[in-house]
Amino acid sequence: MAQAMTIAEKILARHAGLDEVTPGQLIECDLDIVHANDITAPIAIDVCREISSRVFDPEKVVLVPDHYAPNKDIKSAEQVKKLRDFAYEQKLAHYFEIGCMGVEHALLPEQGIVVPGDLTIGADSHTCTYGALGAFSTGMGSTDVGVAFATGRAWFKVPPSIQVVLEGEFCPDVYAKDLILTLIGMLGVDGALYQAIEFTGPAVQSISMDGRFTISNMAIEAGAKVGLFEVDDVTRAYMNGRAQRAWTEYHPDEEAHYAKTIRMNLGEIGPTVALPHLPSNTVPAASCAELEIDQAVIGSCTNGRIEDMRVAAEILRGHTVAEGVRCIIIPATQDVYRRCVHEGLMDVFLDANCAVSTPTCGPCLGGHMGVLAAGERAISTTNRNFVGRMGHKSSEVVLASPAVAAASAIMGYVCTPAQVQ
């Protein structure tokens, strides 16, 4: 009798050419997509050249300059030029230059480059985002990715899986970001170390694709290799007309073994923030009224999609950002930017005295477009708030949903939408 397997185990087994795999097993797999950005690709390109004069498949290697793009200085311009030259030399099908690019983990799903059932690696830790599509996607170092550029293969240790069963319904002003912050607070930053998190349960169907991307994106903040959602009608509707190739659905077996099962009732979650300096340092947003901010950032690969823009705009509509606070809005892709224009969201942002940026990772990693000075505090919809993450080592970052970030920008301190006056 065939062994019962989780989604992660089924995808890895298929790509290793095996009938079954078990947690802890070392395997070598064929890859569907390999990608890198302007920080990580230069090293990967050098490694690739040491192995081969050509990439394994120009349709499957993707380069997205998004971290320091648009180029903030000469060094970043040189890094992007290295990507650009390599992409043209190798005739890569997927190279996204300024004007048609976006933050990689929002862009690849949006463009239908990653599809359900894929095994994907990227030289960026938040590659786990694509688990929302039912793909096994995980971050690796530039050296491993460079080898994959040349060979199309990578080795894996099969991870055990944690099952997270979602039940109930979100309360008003509560979103996917609040859910994943709450889970990280429960698990800790290493509570799912080298494990796959599989989200399931009756409440999953009520979570949009944008919400699922947010949840999967931050699986790494609990140490997980990937945050997986089973393919359902929501996934299929998202992929319809978007996928660039056929996909495969993998569903867990009823008897699949999980290292742990966690049950979460969405109705018991409130607006939540992560205080400095860990994503697991979570507290209710309503308890932070004395925590003043200098800056609010709404965007990133975690919360820069159109639903996030709509939520922020609804909170900001008819208000202005508090005096002394800078609010920076960063749509994650050109398509999101365009939809903000067409839906009138840009007028809302500008009327509220927000600054709107072209798509970029920018301030998330302390790169540009919102770097913090000594002693400053930002509330941000990004995914990490480590010491010095957004600027000076004495600055602070509070992680929040777009709703809480927008409300806080209006009031000048960390708060919930219900507290906006």
Contents of the next structure:
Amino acid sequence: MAQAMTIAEKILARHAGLDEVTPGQLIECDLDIVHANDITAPIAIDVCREISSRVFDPEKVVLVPDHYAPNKDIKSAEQVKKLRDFAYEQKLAHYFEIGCMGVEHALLPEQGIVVPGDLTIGADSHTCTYGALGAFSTGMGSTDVGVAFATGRAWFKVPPSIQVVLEGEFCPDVYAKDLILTLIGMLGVDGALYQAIEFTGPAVQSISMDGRFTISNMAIEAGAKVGLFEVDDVTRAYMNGRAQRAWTEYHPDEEAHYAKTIRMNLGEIGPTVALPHLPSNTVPAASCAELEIDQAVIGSCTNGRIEDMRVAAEILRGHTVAEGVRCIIIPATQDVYRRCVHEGLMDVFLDANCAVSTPTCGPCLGGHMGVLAAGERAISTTNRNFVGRMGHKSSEVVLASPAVAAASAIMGYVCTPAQVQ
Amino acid sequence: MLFKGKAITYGRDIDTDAIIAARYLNSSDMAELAEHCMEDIDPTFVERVQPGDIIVAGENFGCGSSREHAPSCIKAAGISCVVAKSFARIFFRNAINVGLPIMECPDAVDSVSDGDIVEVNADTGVISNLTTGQSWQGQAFPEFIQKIIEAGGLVARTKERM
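Same protein, different condition: the form predicted on its own was shown, now please give the form predicted together with its partner chain.
Next comes the full complex, and the chain you just saw is listed first.
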């Protein structure tokens, strides 16, 4: 019998064709999905061409133009065109044109392209999002991904795993985003460097798929390689009817070794924000009333899913955005957008004087669709608040949940839903 | 390989948005991107960097985005080597893949001041501060990674093995 292993170790061992692996071991693995976006794919495509005239499998190479798309300018248009031309030339099964496109890490799970048990790499750091499905997925650069376009393989250093045991229940107005911000605040931005995080415990079953995606998405902000959840009935219900392939469930062995175990009681977490300029710079949202905002952004691969839209709409309903504040709402995929229309959320947003955009990563990275001027401050449901992240180097980003972002948009300063008057 | 140059020092958690802001990533032209290297945290970098200079930084250098443009534009700006207390995981891979020499050595980082002349011997891993006369042993790469470096990056290594 093989030694006791964590979820990360089991998935990596399987894809390396080995019975067992141990942390620190360097292995080469077969990949299930390899993807890139309009910033990273242009370089990856050149790399792929240097090695081979064909991708290893047109079903398994995925291209999503989401960062500067819809095209921001001529340079962006050229980059996106490079993806499009390559996708058609290689007959890729999964290239998403504007109108079908979504923010990649919301789109790939939604479309059932990534499934539990997969080993996936993407040329985008938030590829760790699919850990929520029980898939080992991690971000790499364009060269690793370009080589994988050609070969379907990549090397990995098996990471040690940190176990995070979740207990208790969320209080009102507290969401998955508050949990992950709190954890990053505890660990620091390199607290999980080179490691996998495995979320477990009795509270996991009460966290929805959308919530799990938010949590796994930000594992990278603690330096982690992936943030994994065990497959359970919530995962199965999500995958049923959408998975494009059969999936494999990996469960950790009871005797598996963890580098450390952290216990978190959901009931002890409050609405939390990360102040400039690190995601680990967390404080209670209720303590920030002196922080006036110029803009609120609700969307992104972290918080642009339908549950996020519903939470934001519930708080915005019957209110309008504070004078002098721009509130930009970006459903992360075309499907989320459509559901916002069907569920009447769009009316709530429009009545509240919010601007609603077609899916794009745009403002999260200071790309387009909501760039900040010098000295401006945004509250945002995105994932990074580094210097200059959303615009001018003297602008500031406060990271928050959709609930806190919507409440802040109404009041014009950083606050919780309970503080909305 | 021997690298010698003036140290340009930074603190911890230098993120990839600081190294090259995403607002410039509608281009993949590294010479163009190099003109904006470190712009938001150190507007003087581009003016003072000389070919061969060495970045010396704290923990978690290159955290954040997976953009390979970060190590590539540091290289295009003329930096010969980055010495840090630790590197963020994706940046580490990217640097190896694009041929930007990197070295982890916490002790050296604590004892190098901005402007000191530093020498890094990539073969032996010895880092020397020629201004103060001190030297340290940096961490060696595993053989697997050493082979990627020796081949000239991941693309060359992959072709070699095909």
